[in-house]
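Given next, in structure tokens, is a single chain: the form predicted on its own.
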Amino acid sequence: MYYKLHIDKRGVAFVTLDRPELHNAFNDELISDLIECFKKLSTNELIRVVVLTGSGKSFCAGADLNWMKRMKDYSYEENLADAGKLAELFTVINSHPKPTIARVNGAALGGGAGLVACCDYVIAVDTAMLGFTEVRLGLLPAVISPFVIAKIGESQARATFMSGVRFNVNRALMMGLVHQISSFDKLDEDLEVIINEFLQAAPVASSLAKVLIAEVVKKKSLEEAKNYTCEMISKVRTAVEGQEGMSALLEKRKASWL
């Protein structure tokens, strides 16, 4: 396998891309491994939070050159199948029911920056460089574009996709691609604070909050959004977690998931 998985006693899963000698670059095997990993984590009820990071100096430097050499001779049909597999990976992470945190320990380029865009919260080391660099190879950030544009918007996508420019974490923070910057010495300390914030949330409610966001942005009118959100809050208020949370508040005690 091209990744490492560690699950601690809190239900926090640490997924580490493990090809440090190649800056954790993608190939077809890594893509398949990650799809299988995230699918298994999504059905594990003991998992509360998933942290995605890289081993070595980089988070993920995009496509593996050896993989690209093979792709160069692919037919259109083979390219279509290959792209479909990559799209499946981004979809699995983007729609993962558990909170996902990207711990960006170094460079995140091309598809690596796409992984960053798919995560719910992103903390990055202050020396990390990011970029959607595909056009500098005559290619496009096509498969990652729905996830990236949803995160940074059309304006920032135009400014970065069309030039392939690499940018630092300060610009990434301004764009909305990164949520927090840390020094390398404090990265894991700051990560723990973030993890603990997510662990305060009721597990089902946290997952449903992600569904809520995805559904609300798709609604075509305020009336549609109103109907959907009223139904959602009515369901969760009467569900087990909602009842427990409100009881804990009124009884001045900790909720059961804490």
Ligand code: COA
Given for the second form:
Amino acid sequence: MYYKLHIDKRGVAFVTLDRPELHNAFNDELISDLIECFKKLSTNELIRVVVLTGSGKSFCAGADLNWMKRMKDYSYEENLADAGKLAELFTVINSHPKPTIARVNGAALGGGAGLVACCDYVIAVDTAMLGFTEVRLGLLPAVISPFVIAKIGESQARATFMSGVRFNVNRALMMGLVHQISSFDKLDEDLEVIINEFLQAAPVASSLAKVLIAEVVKKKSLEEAKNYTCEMISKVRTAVEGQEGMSALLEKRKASWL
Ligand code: COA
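Same protein, different condition: the form predicted on its own was shown, now please give the form predicted together with the ligand.
Expanding to the full complex; the earlier chain stays at the top.
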């Protein structure tokens, strides 16, 4: 098994990529295992937050280049199916119903930076280097591109994809790829604060907030958006969680999920 899973009493799941000798580069086995892991976490009602991190000095060095190189002996169809598995992994994380936090403990390159882009909140250690380095290897950040472009936009994608430049966390912060920078010593203390912020949110509302964003950006007009957003708020304010949250505030007590 190339990853570790720890779930604490609060329902915070820590998924740790665990191939430190290869900087947590992912091969087909790790991809399949992670898909399975994230799918299970998505349907487990006890899980409130998922933290993704890496063991050793890197977060993730992207695709395992030994494995990628071997794909030369595979047919085009086999290559397509394989790329499809990778796309599934990014999709499962990107659309995960629980808040996902990337704890970027070190380098996040290629697909590793793609994993970062798929998480809802990113806290990175100040020494971490990130980059969409694929073109430096004659490859492309193809499968990760929809998720990365959604996060950083076309301008920053052009500026980084086409050169394969490695950049520091300050630039990543400016790009919107990283939300917070921490020192190595304070990383877990700062992470705890973020986890606690997400734990304050009503679980269903938090999950629906992600759906709301994904749907609103797809709407072609304000009119279309209005219909959707009015429907959403009408449903949630009359639902159990909405009623409980409002009652708790008015009655000066804690909401049931706290
Ligand atoms: N796939 C396979 N092996 C990898 C790898 C990857 N993506 N990234 C690193 N490794 C291997 C190295 O080949 C090396 O193997 P060795 O011990 O047999 O020589 C080992 O991991 C240690 O790497 P090294 O480069 O010596 O460590 P470092 O601490 O100096 O640098 C990185 C770490 C992650 C910054 C550096 O390895 C790197 O830049 N890797 C390439 C990342 C990349 O471009 N990924 C995009 C893939 S599309």
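A quick note: this is a predicted structure, and the numbers were derived from the prediction, not measured. Positions refer to the first chain, counted from 1. Definition used throughout: the rigid core is the maximal C-alpha set that superposes within 1.5 Å between two forms. Residues that one form lacks are left out of the comparison.
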Discussion item. Suppose the core is superposed; which segments, at least 3 residues long, show C-alpha displacements of 2 Å or more throughout between these two forms?
Written reply: 72 to 75
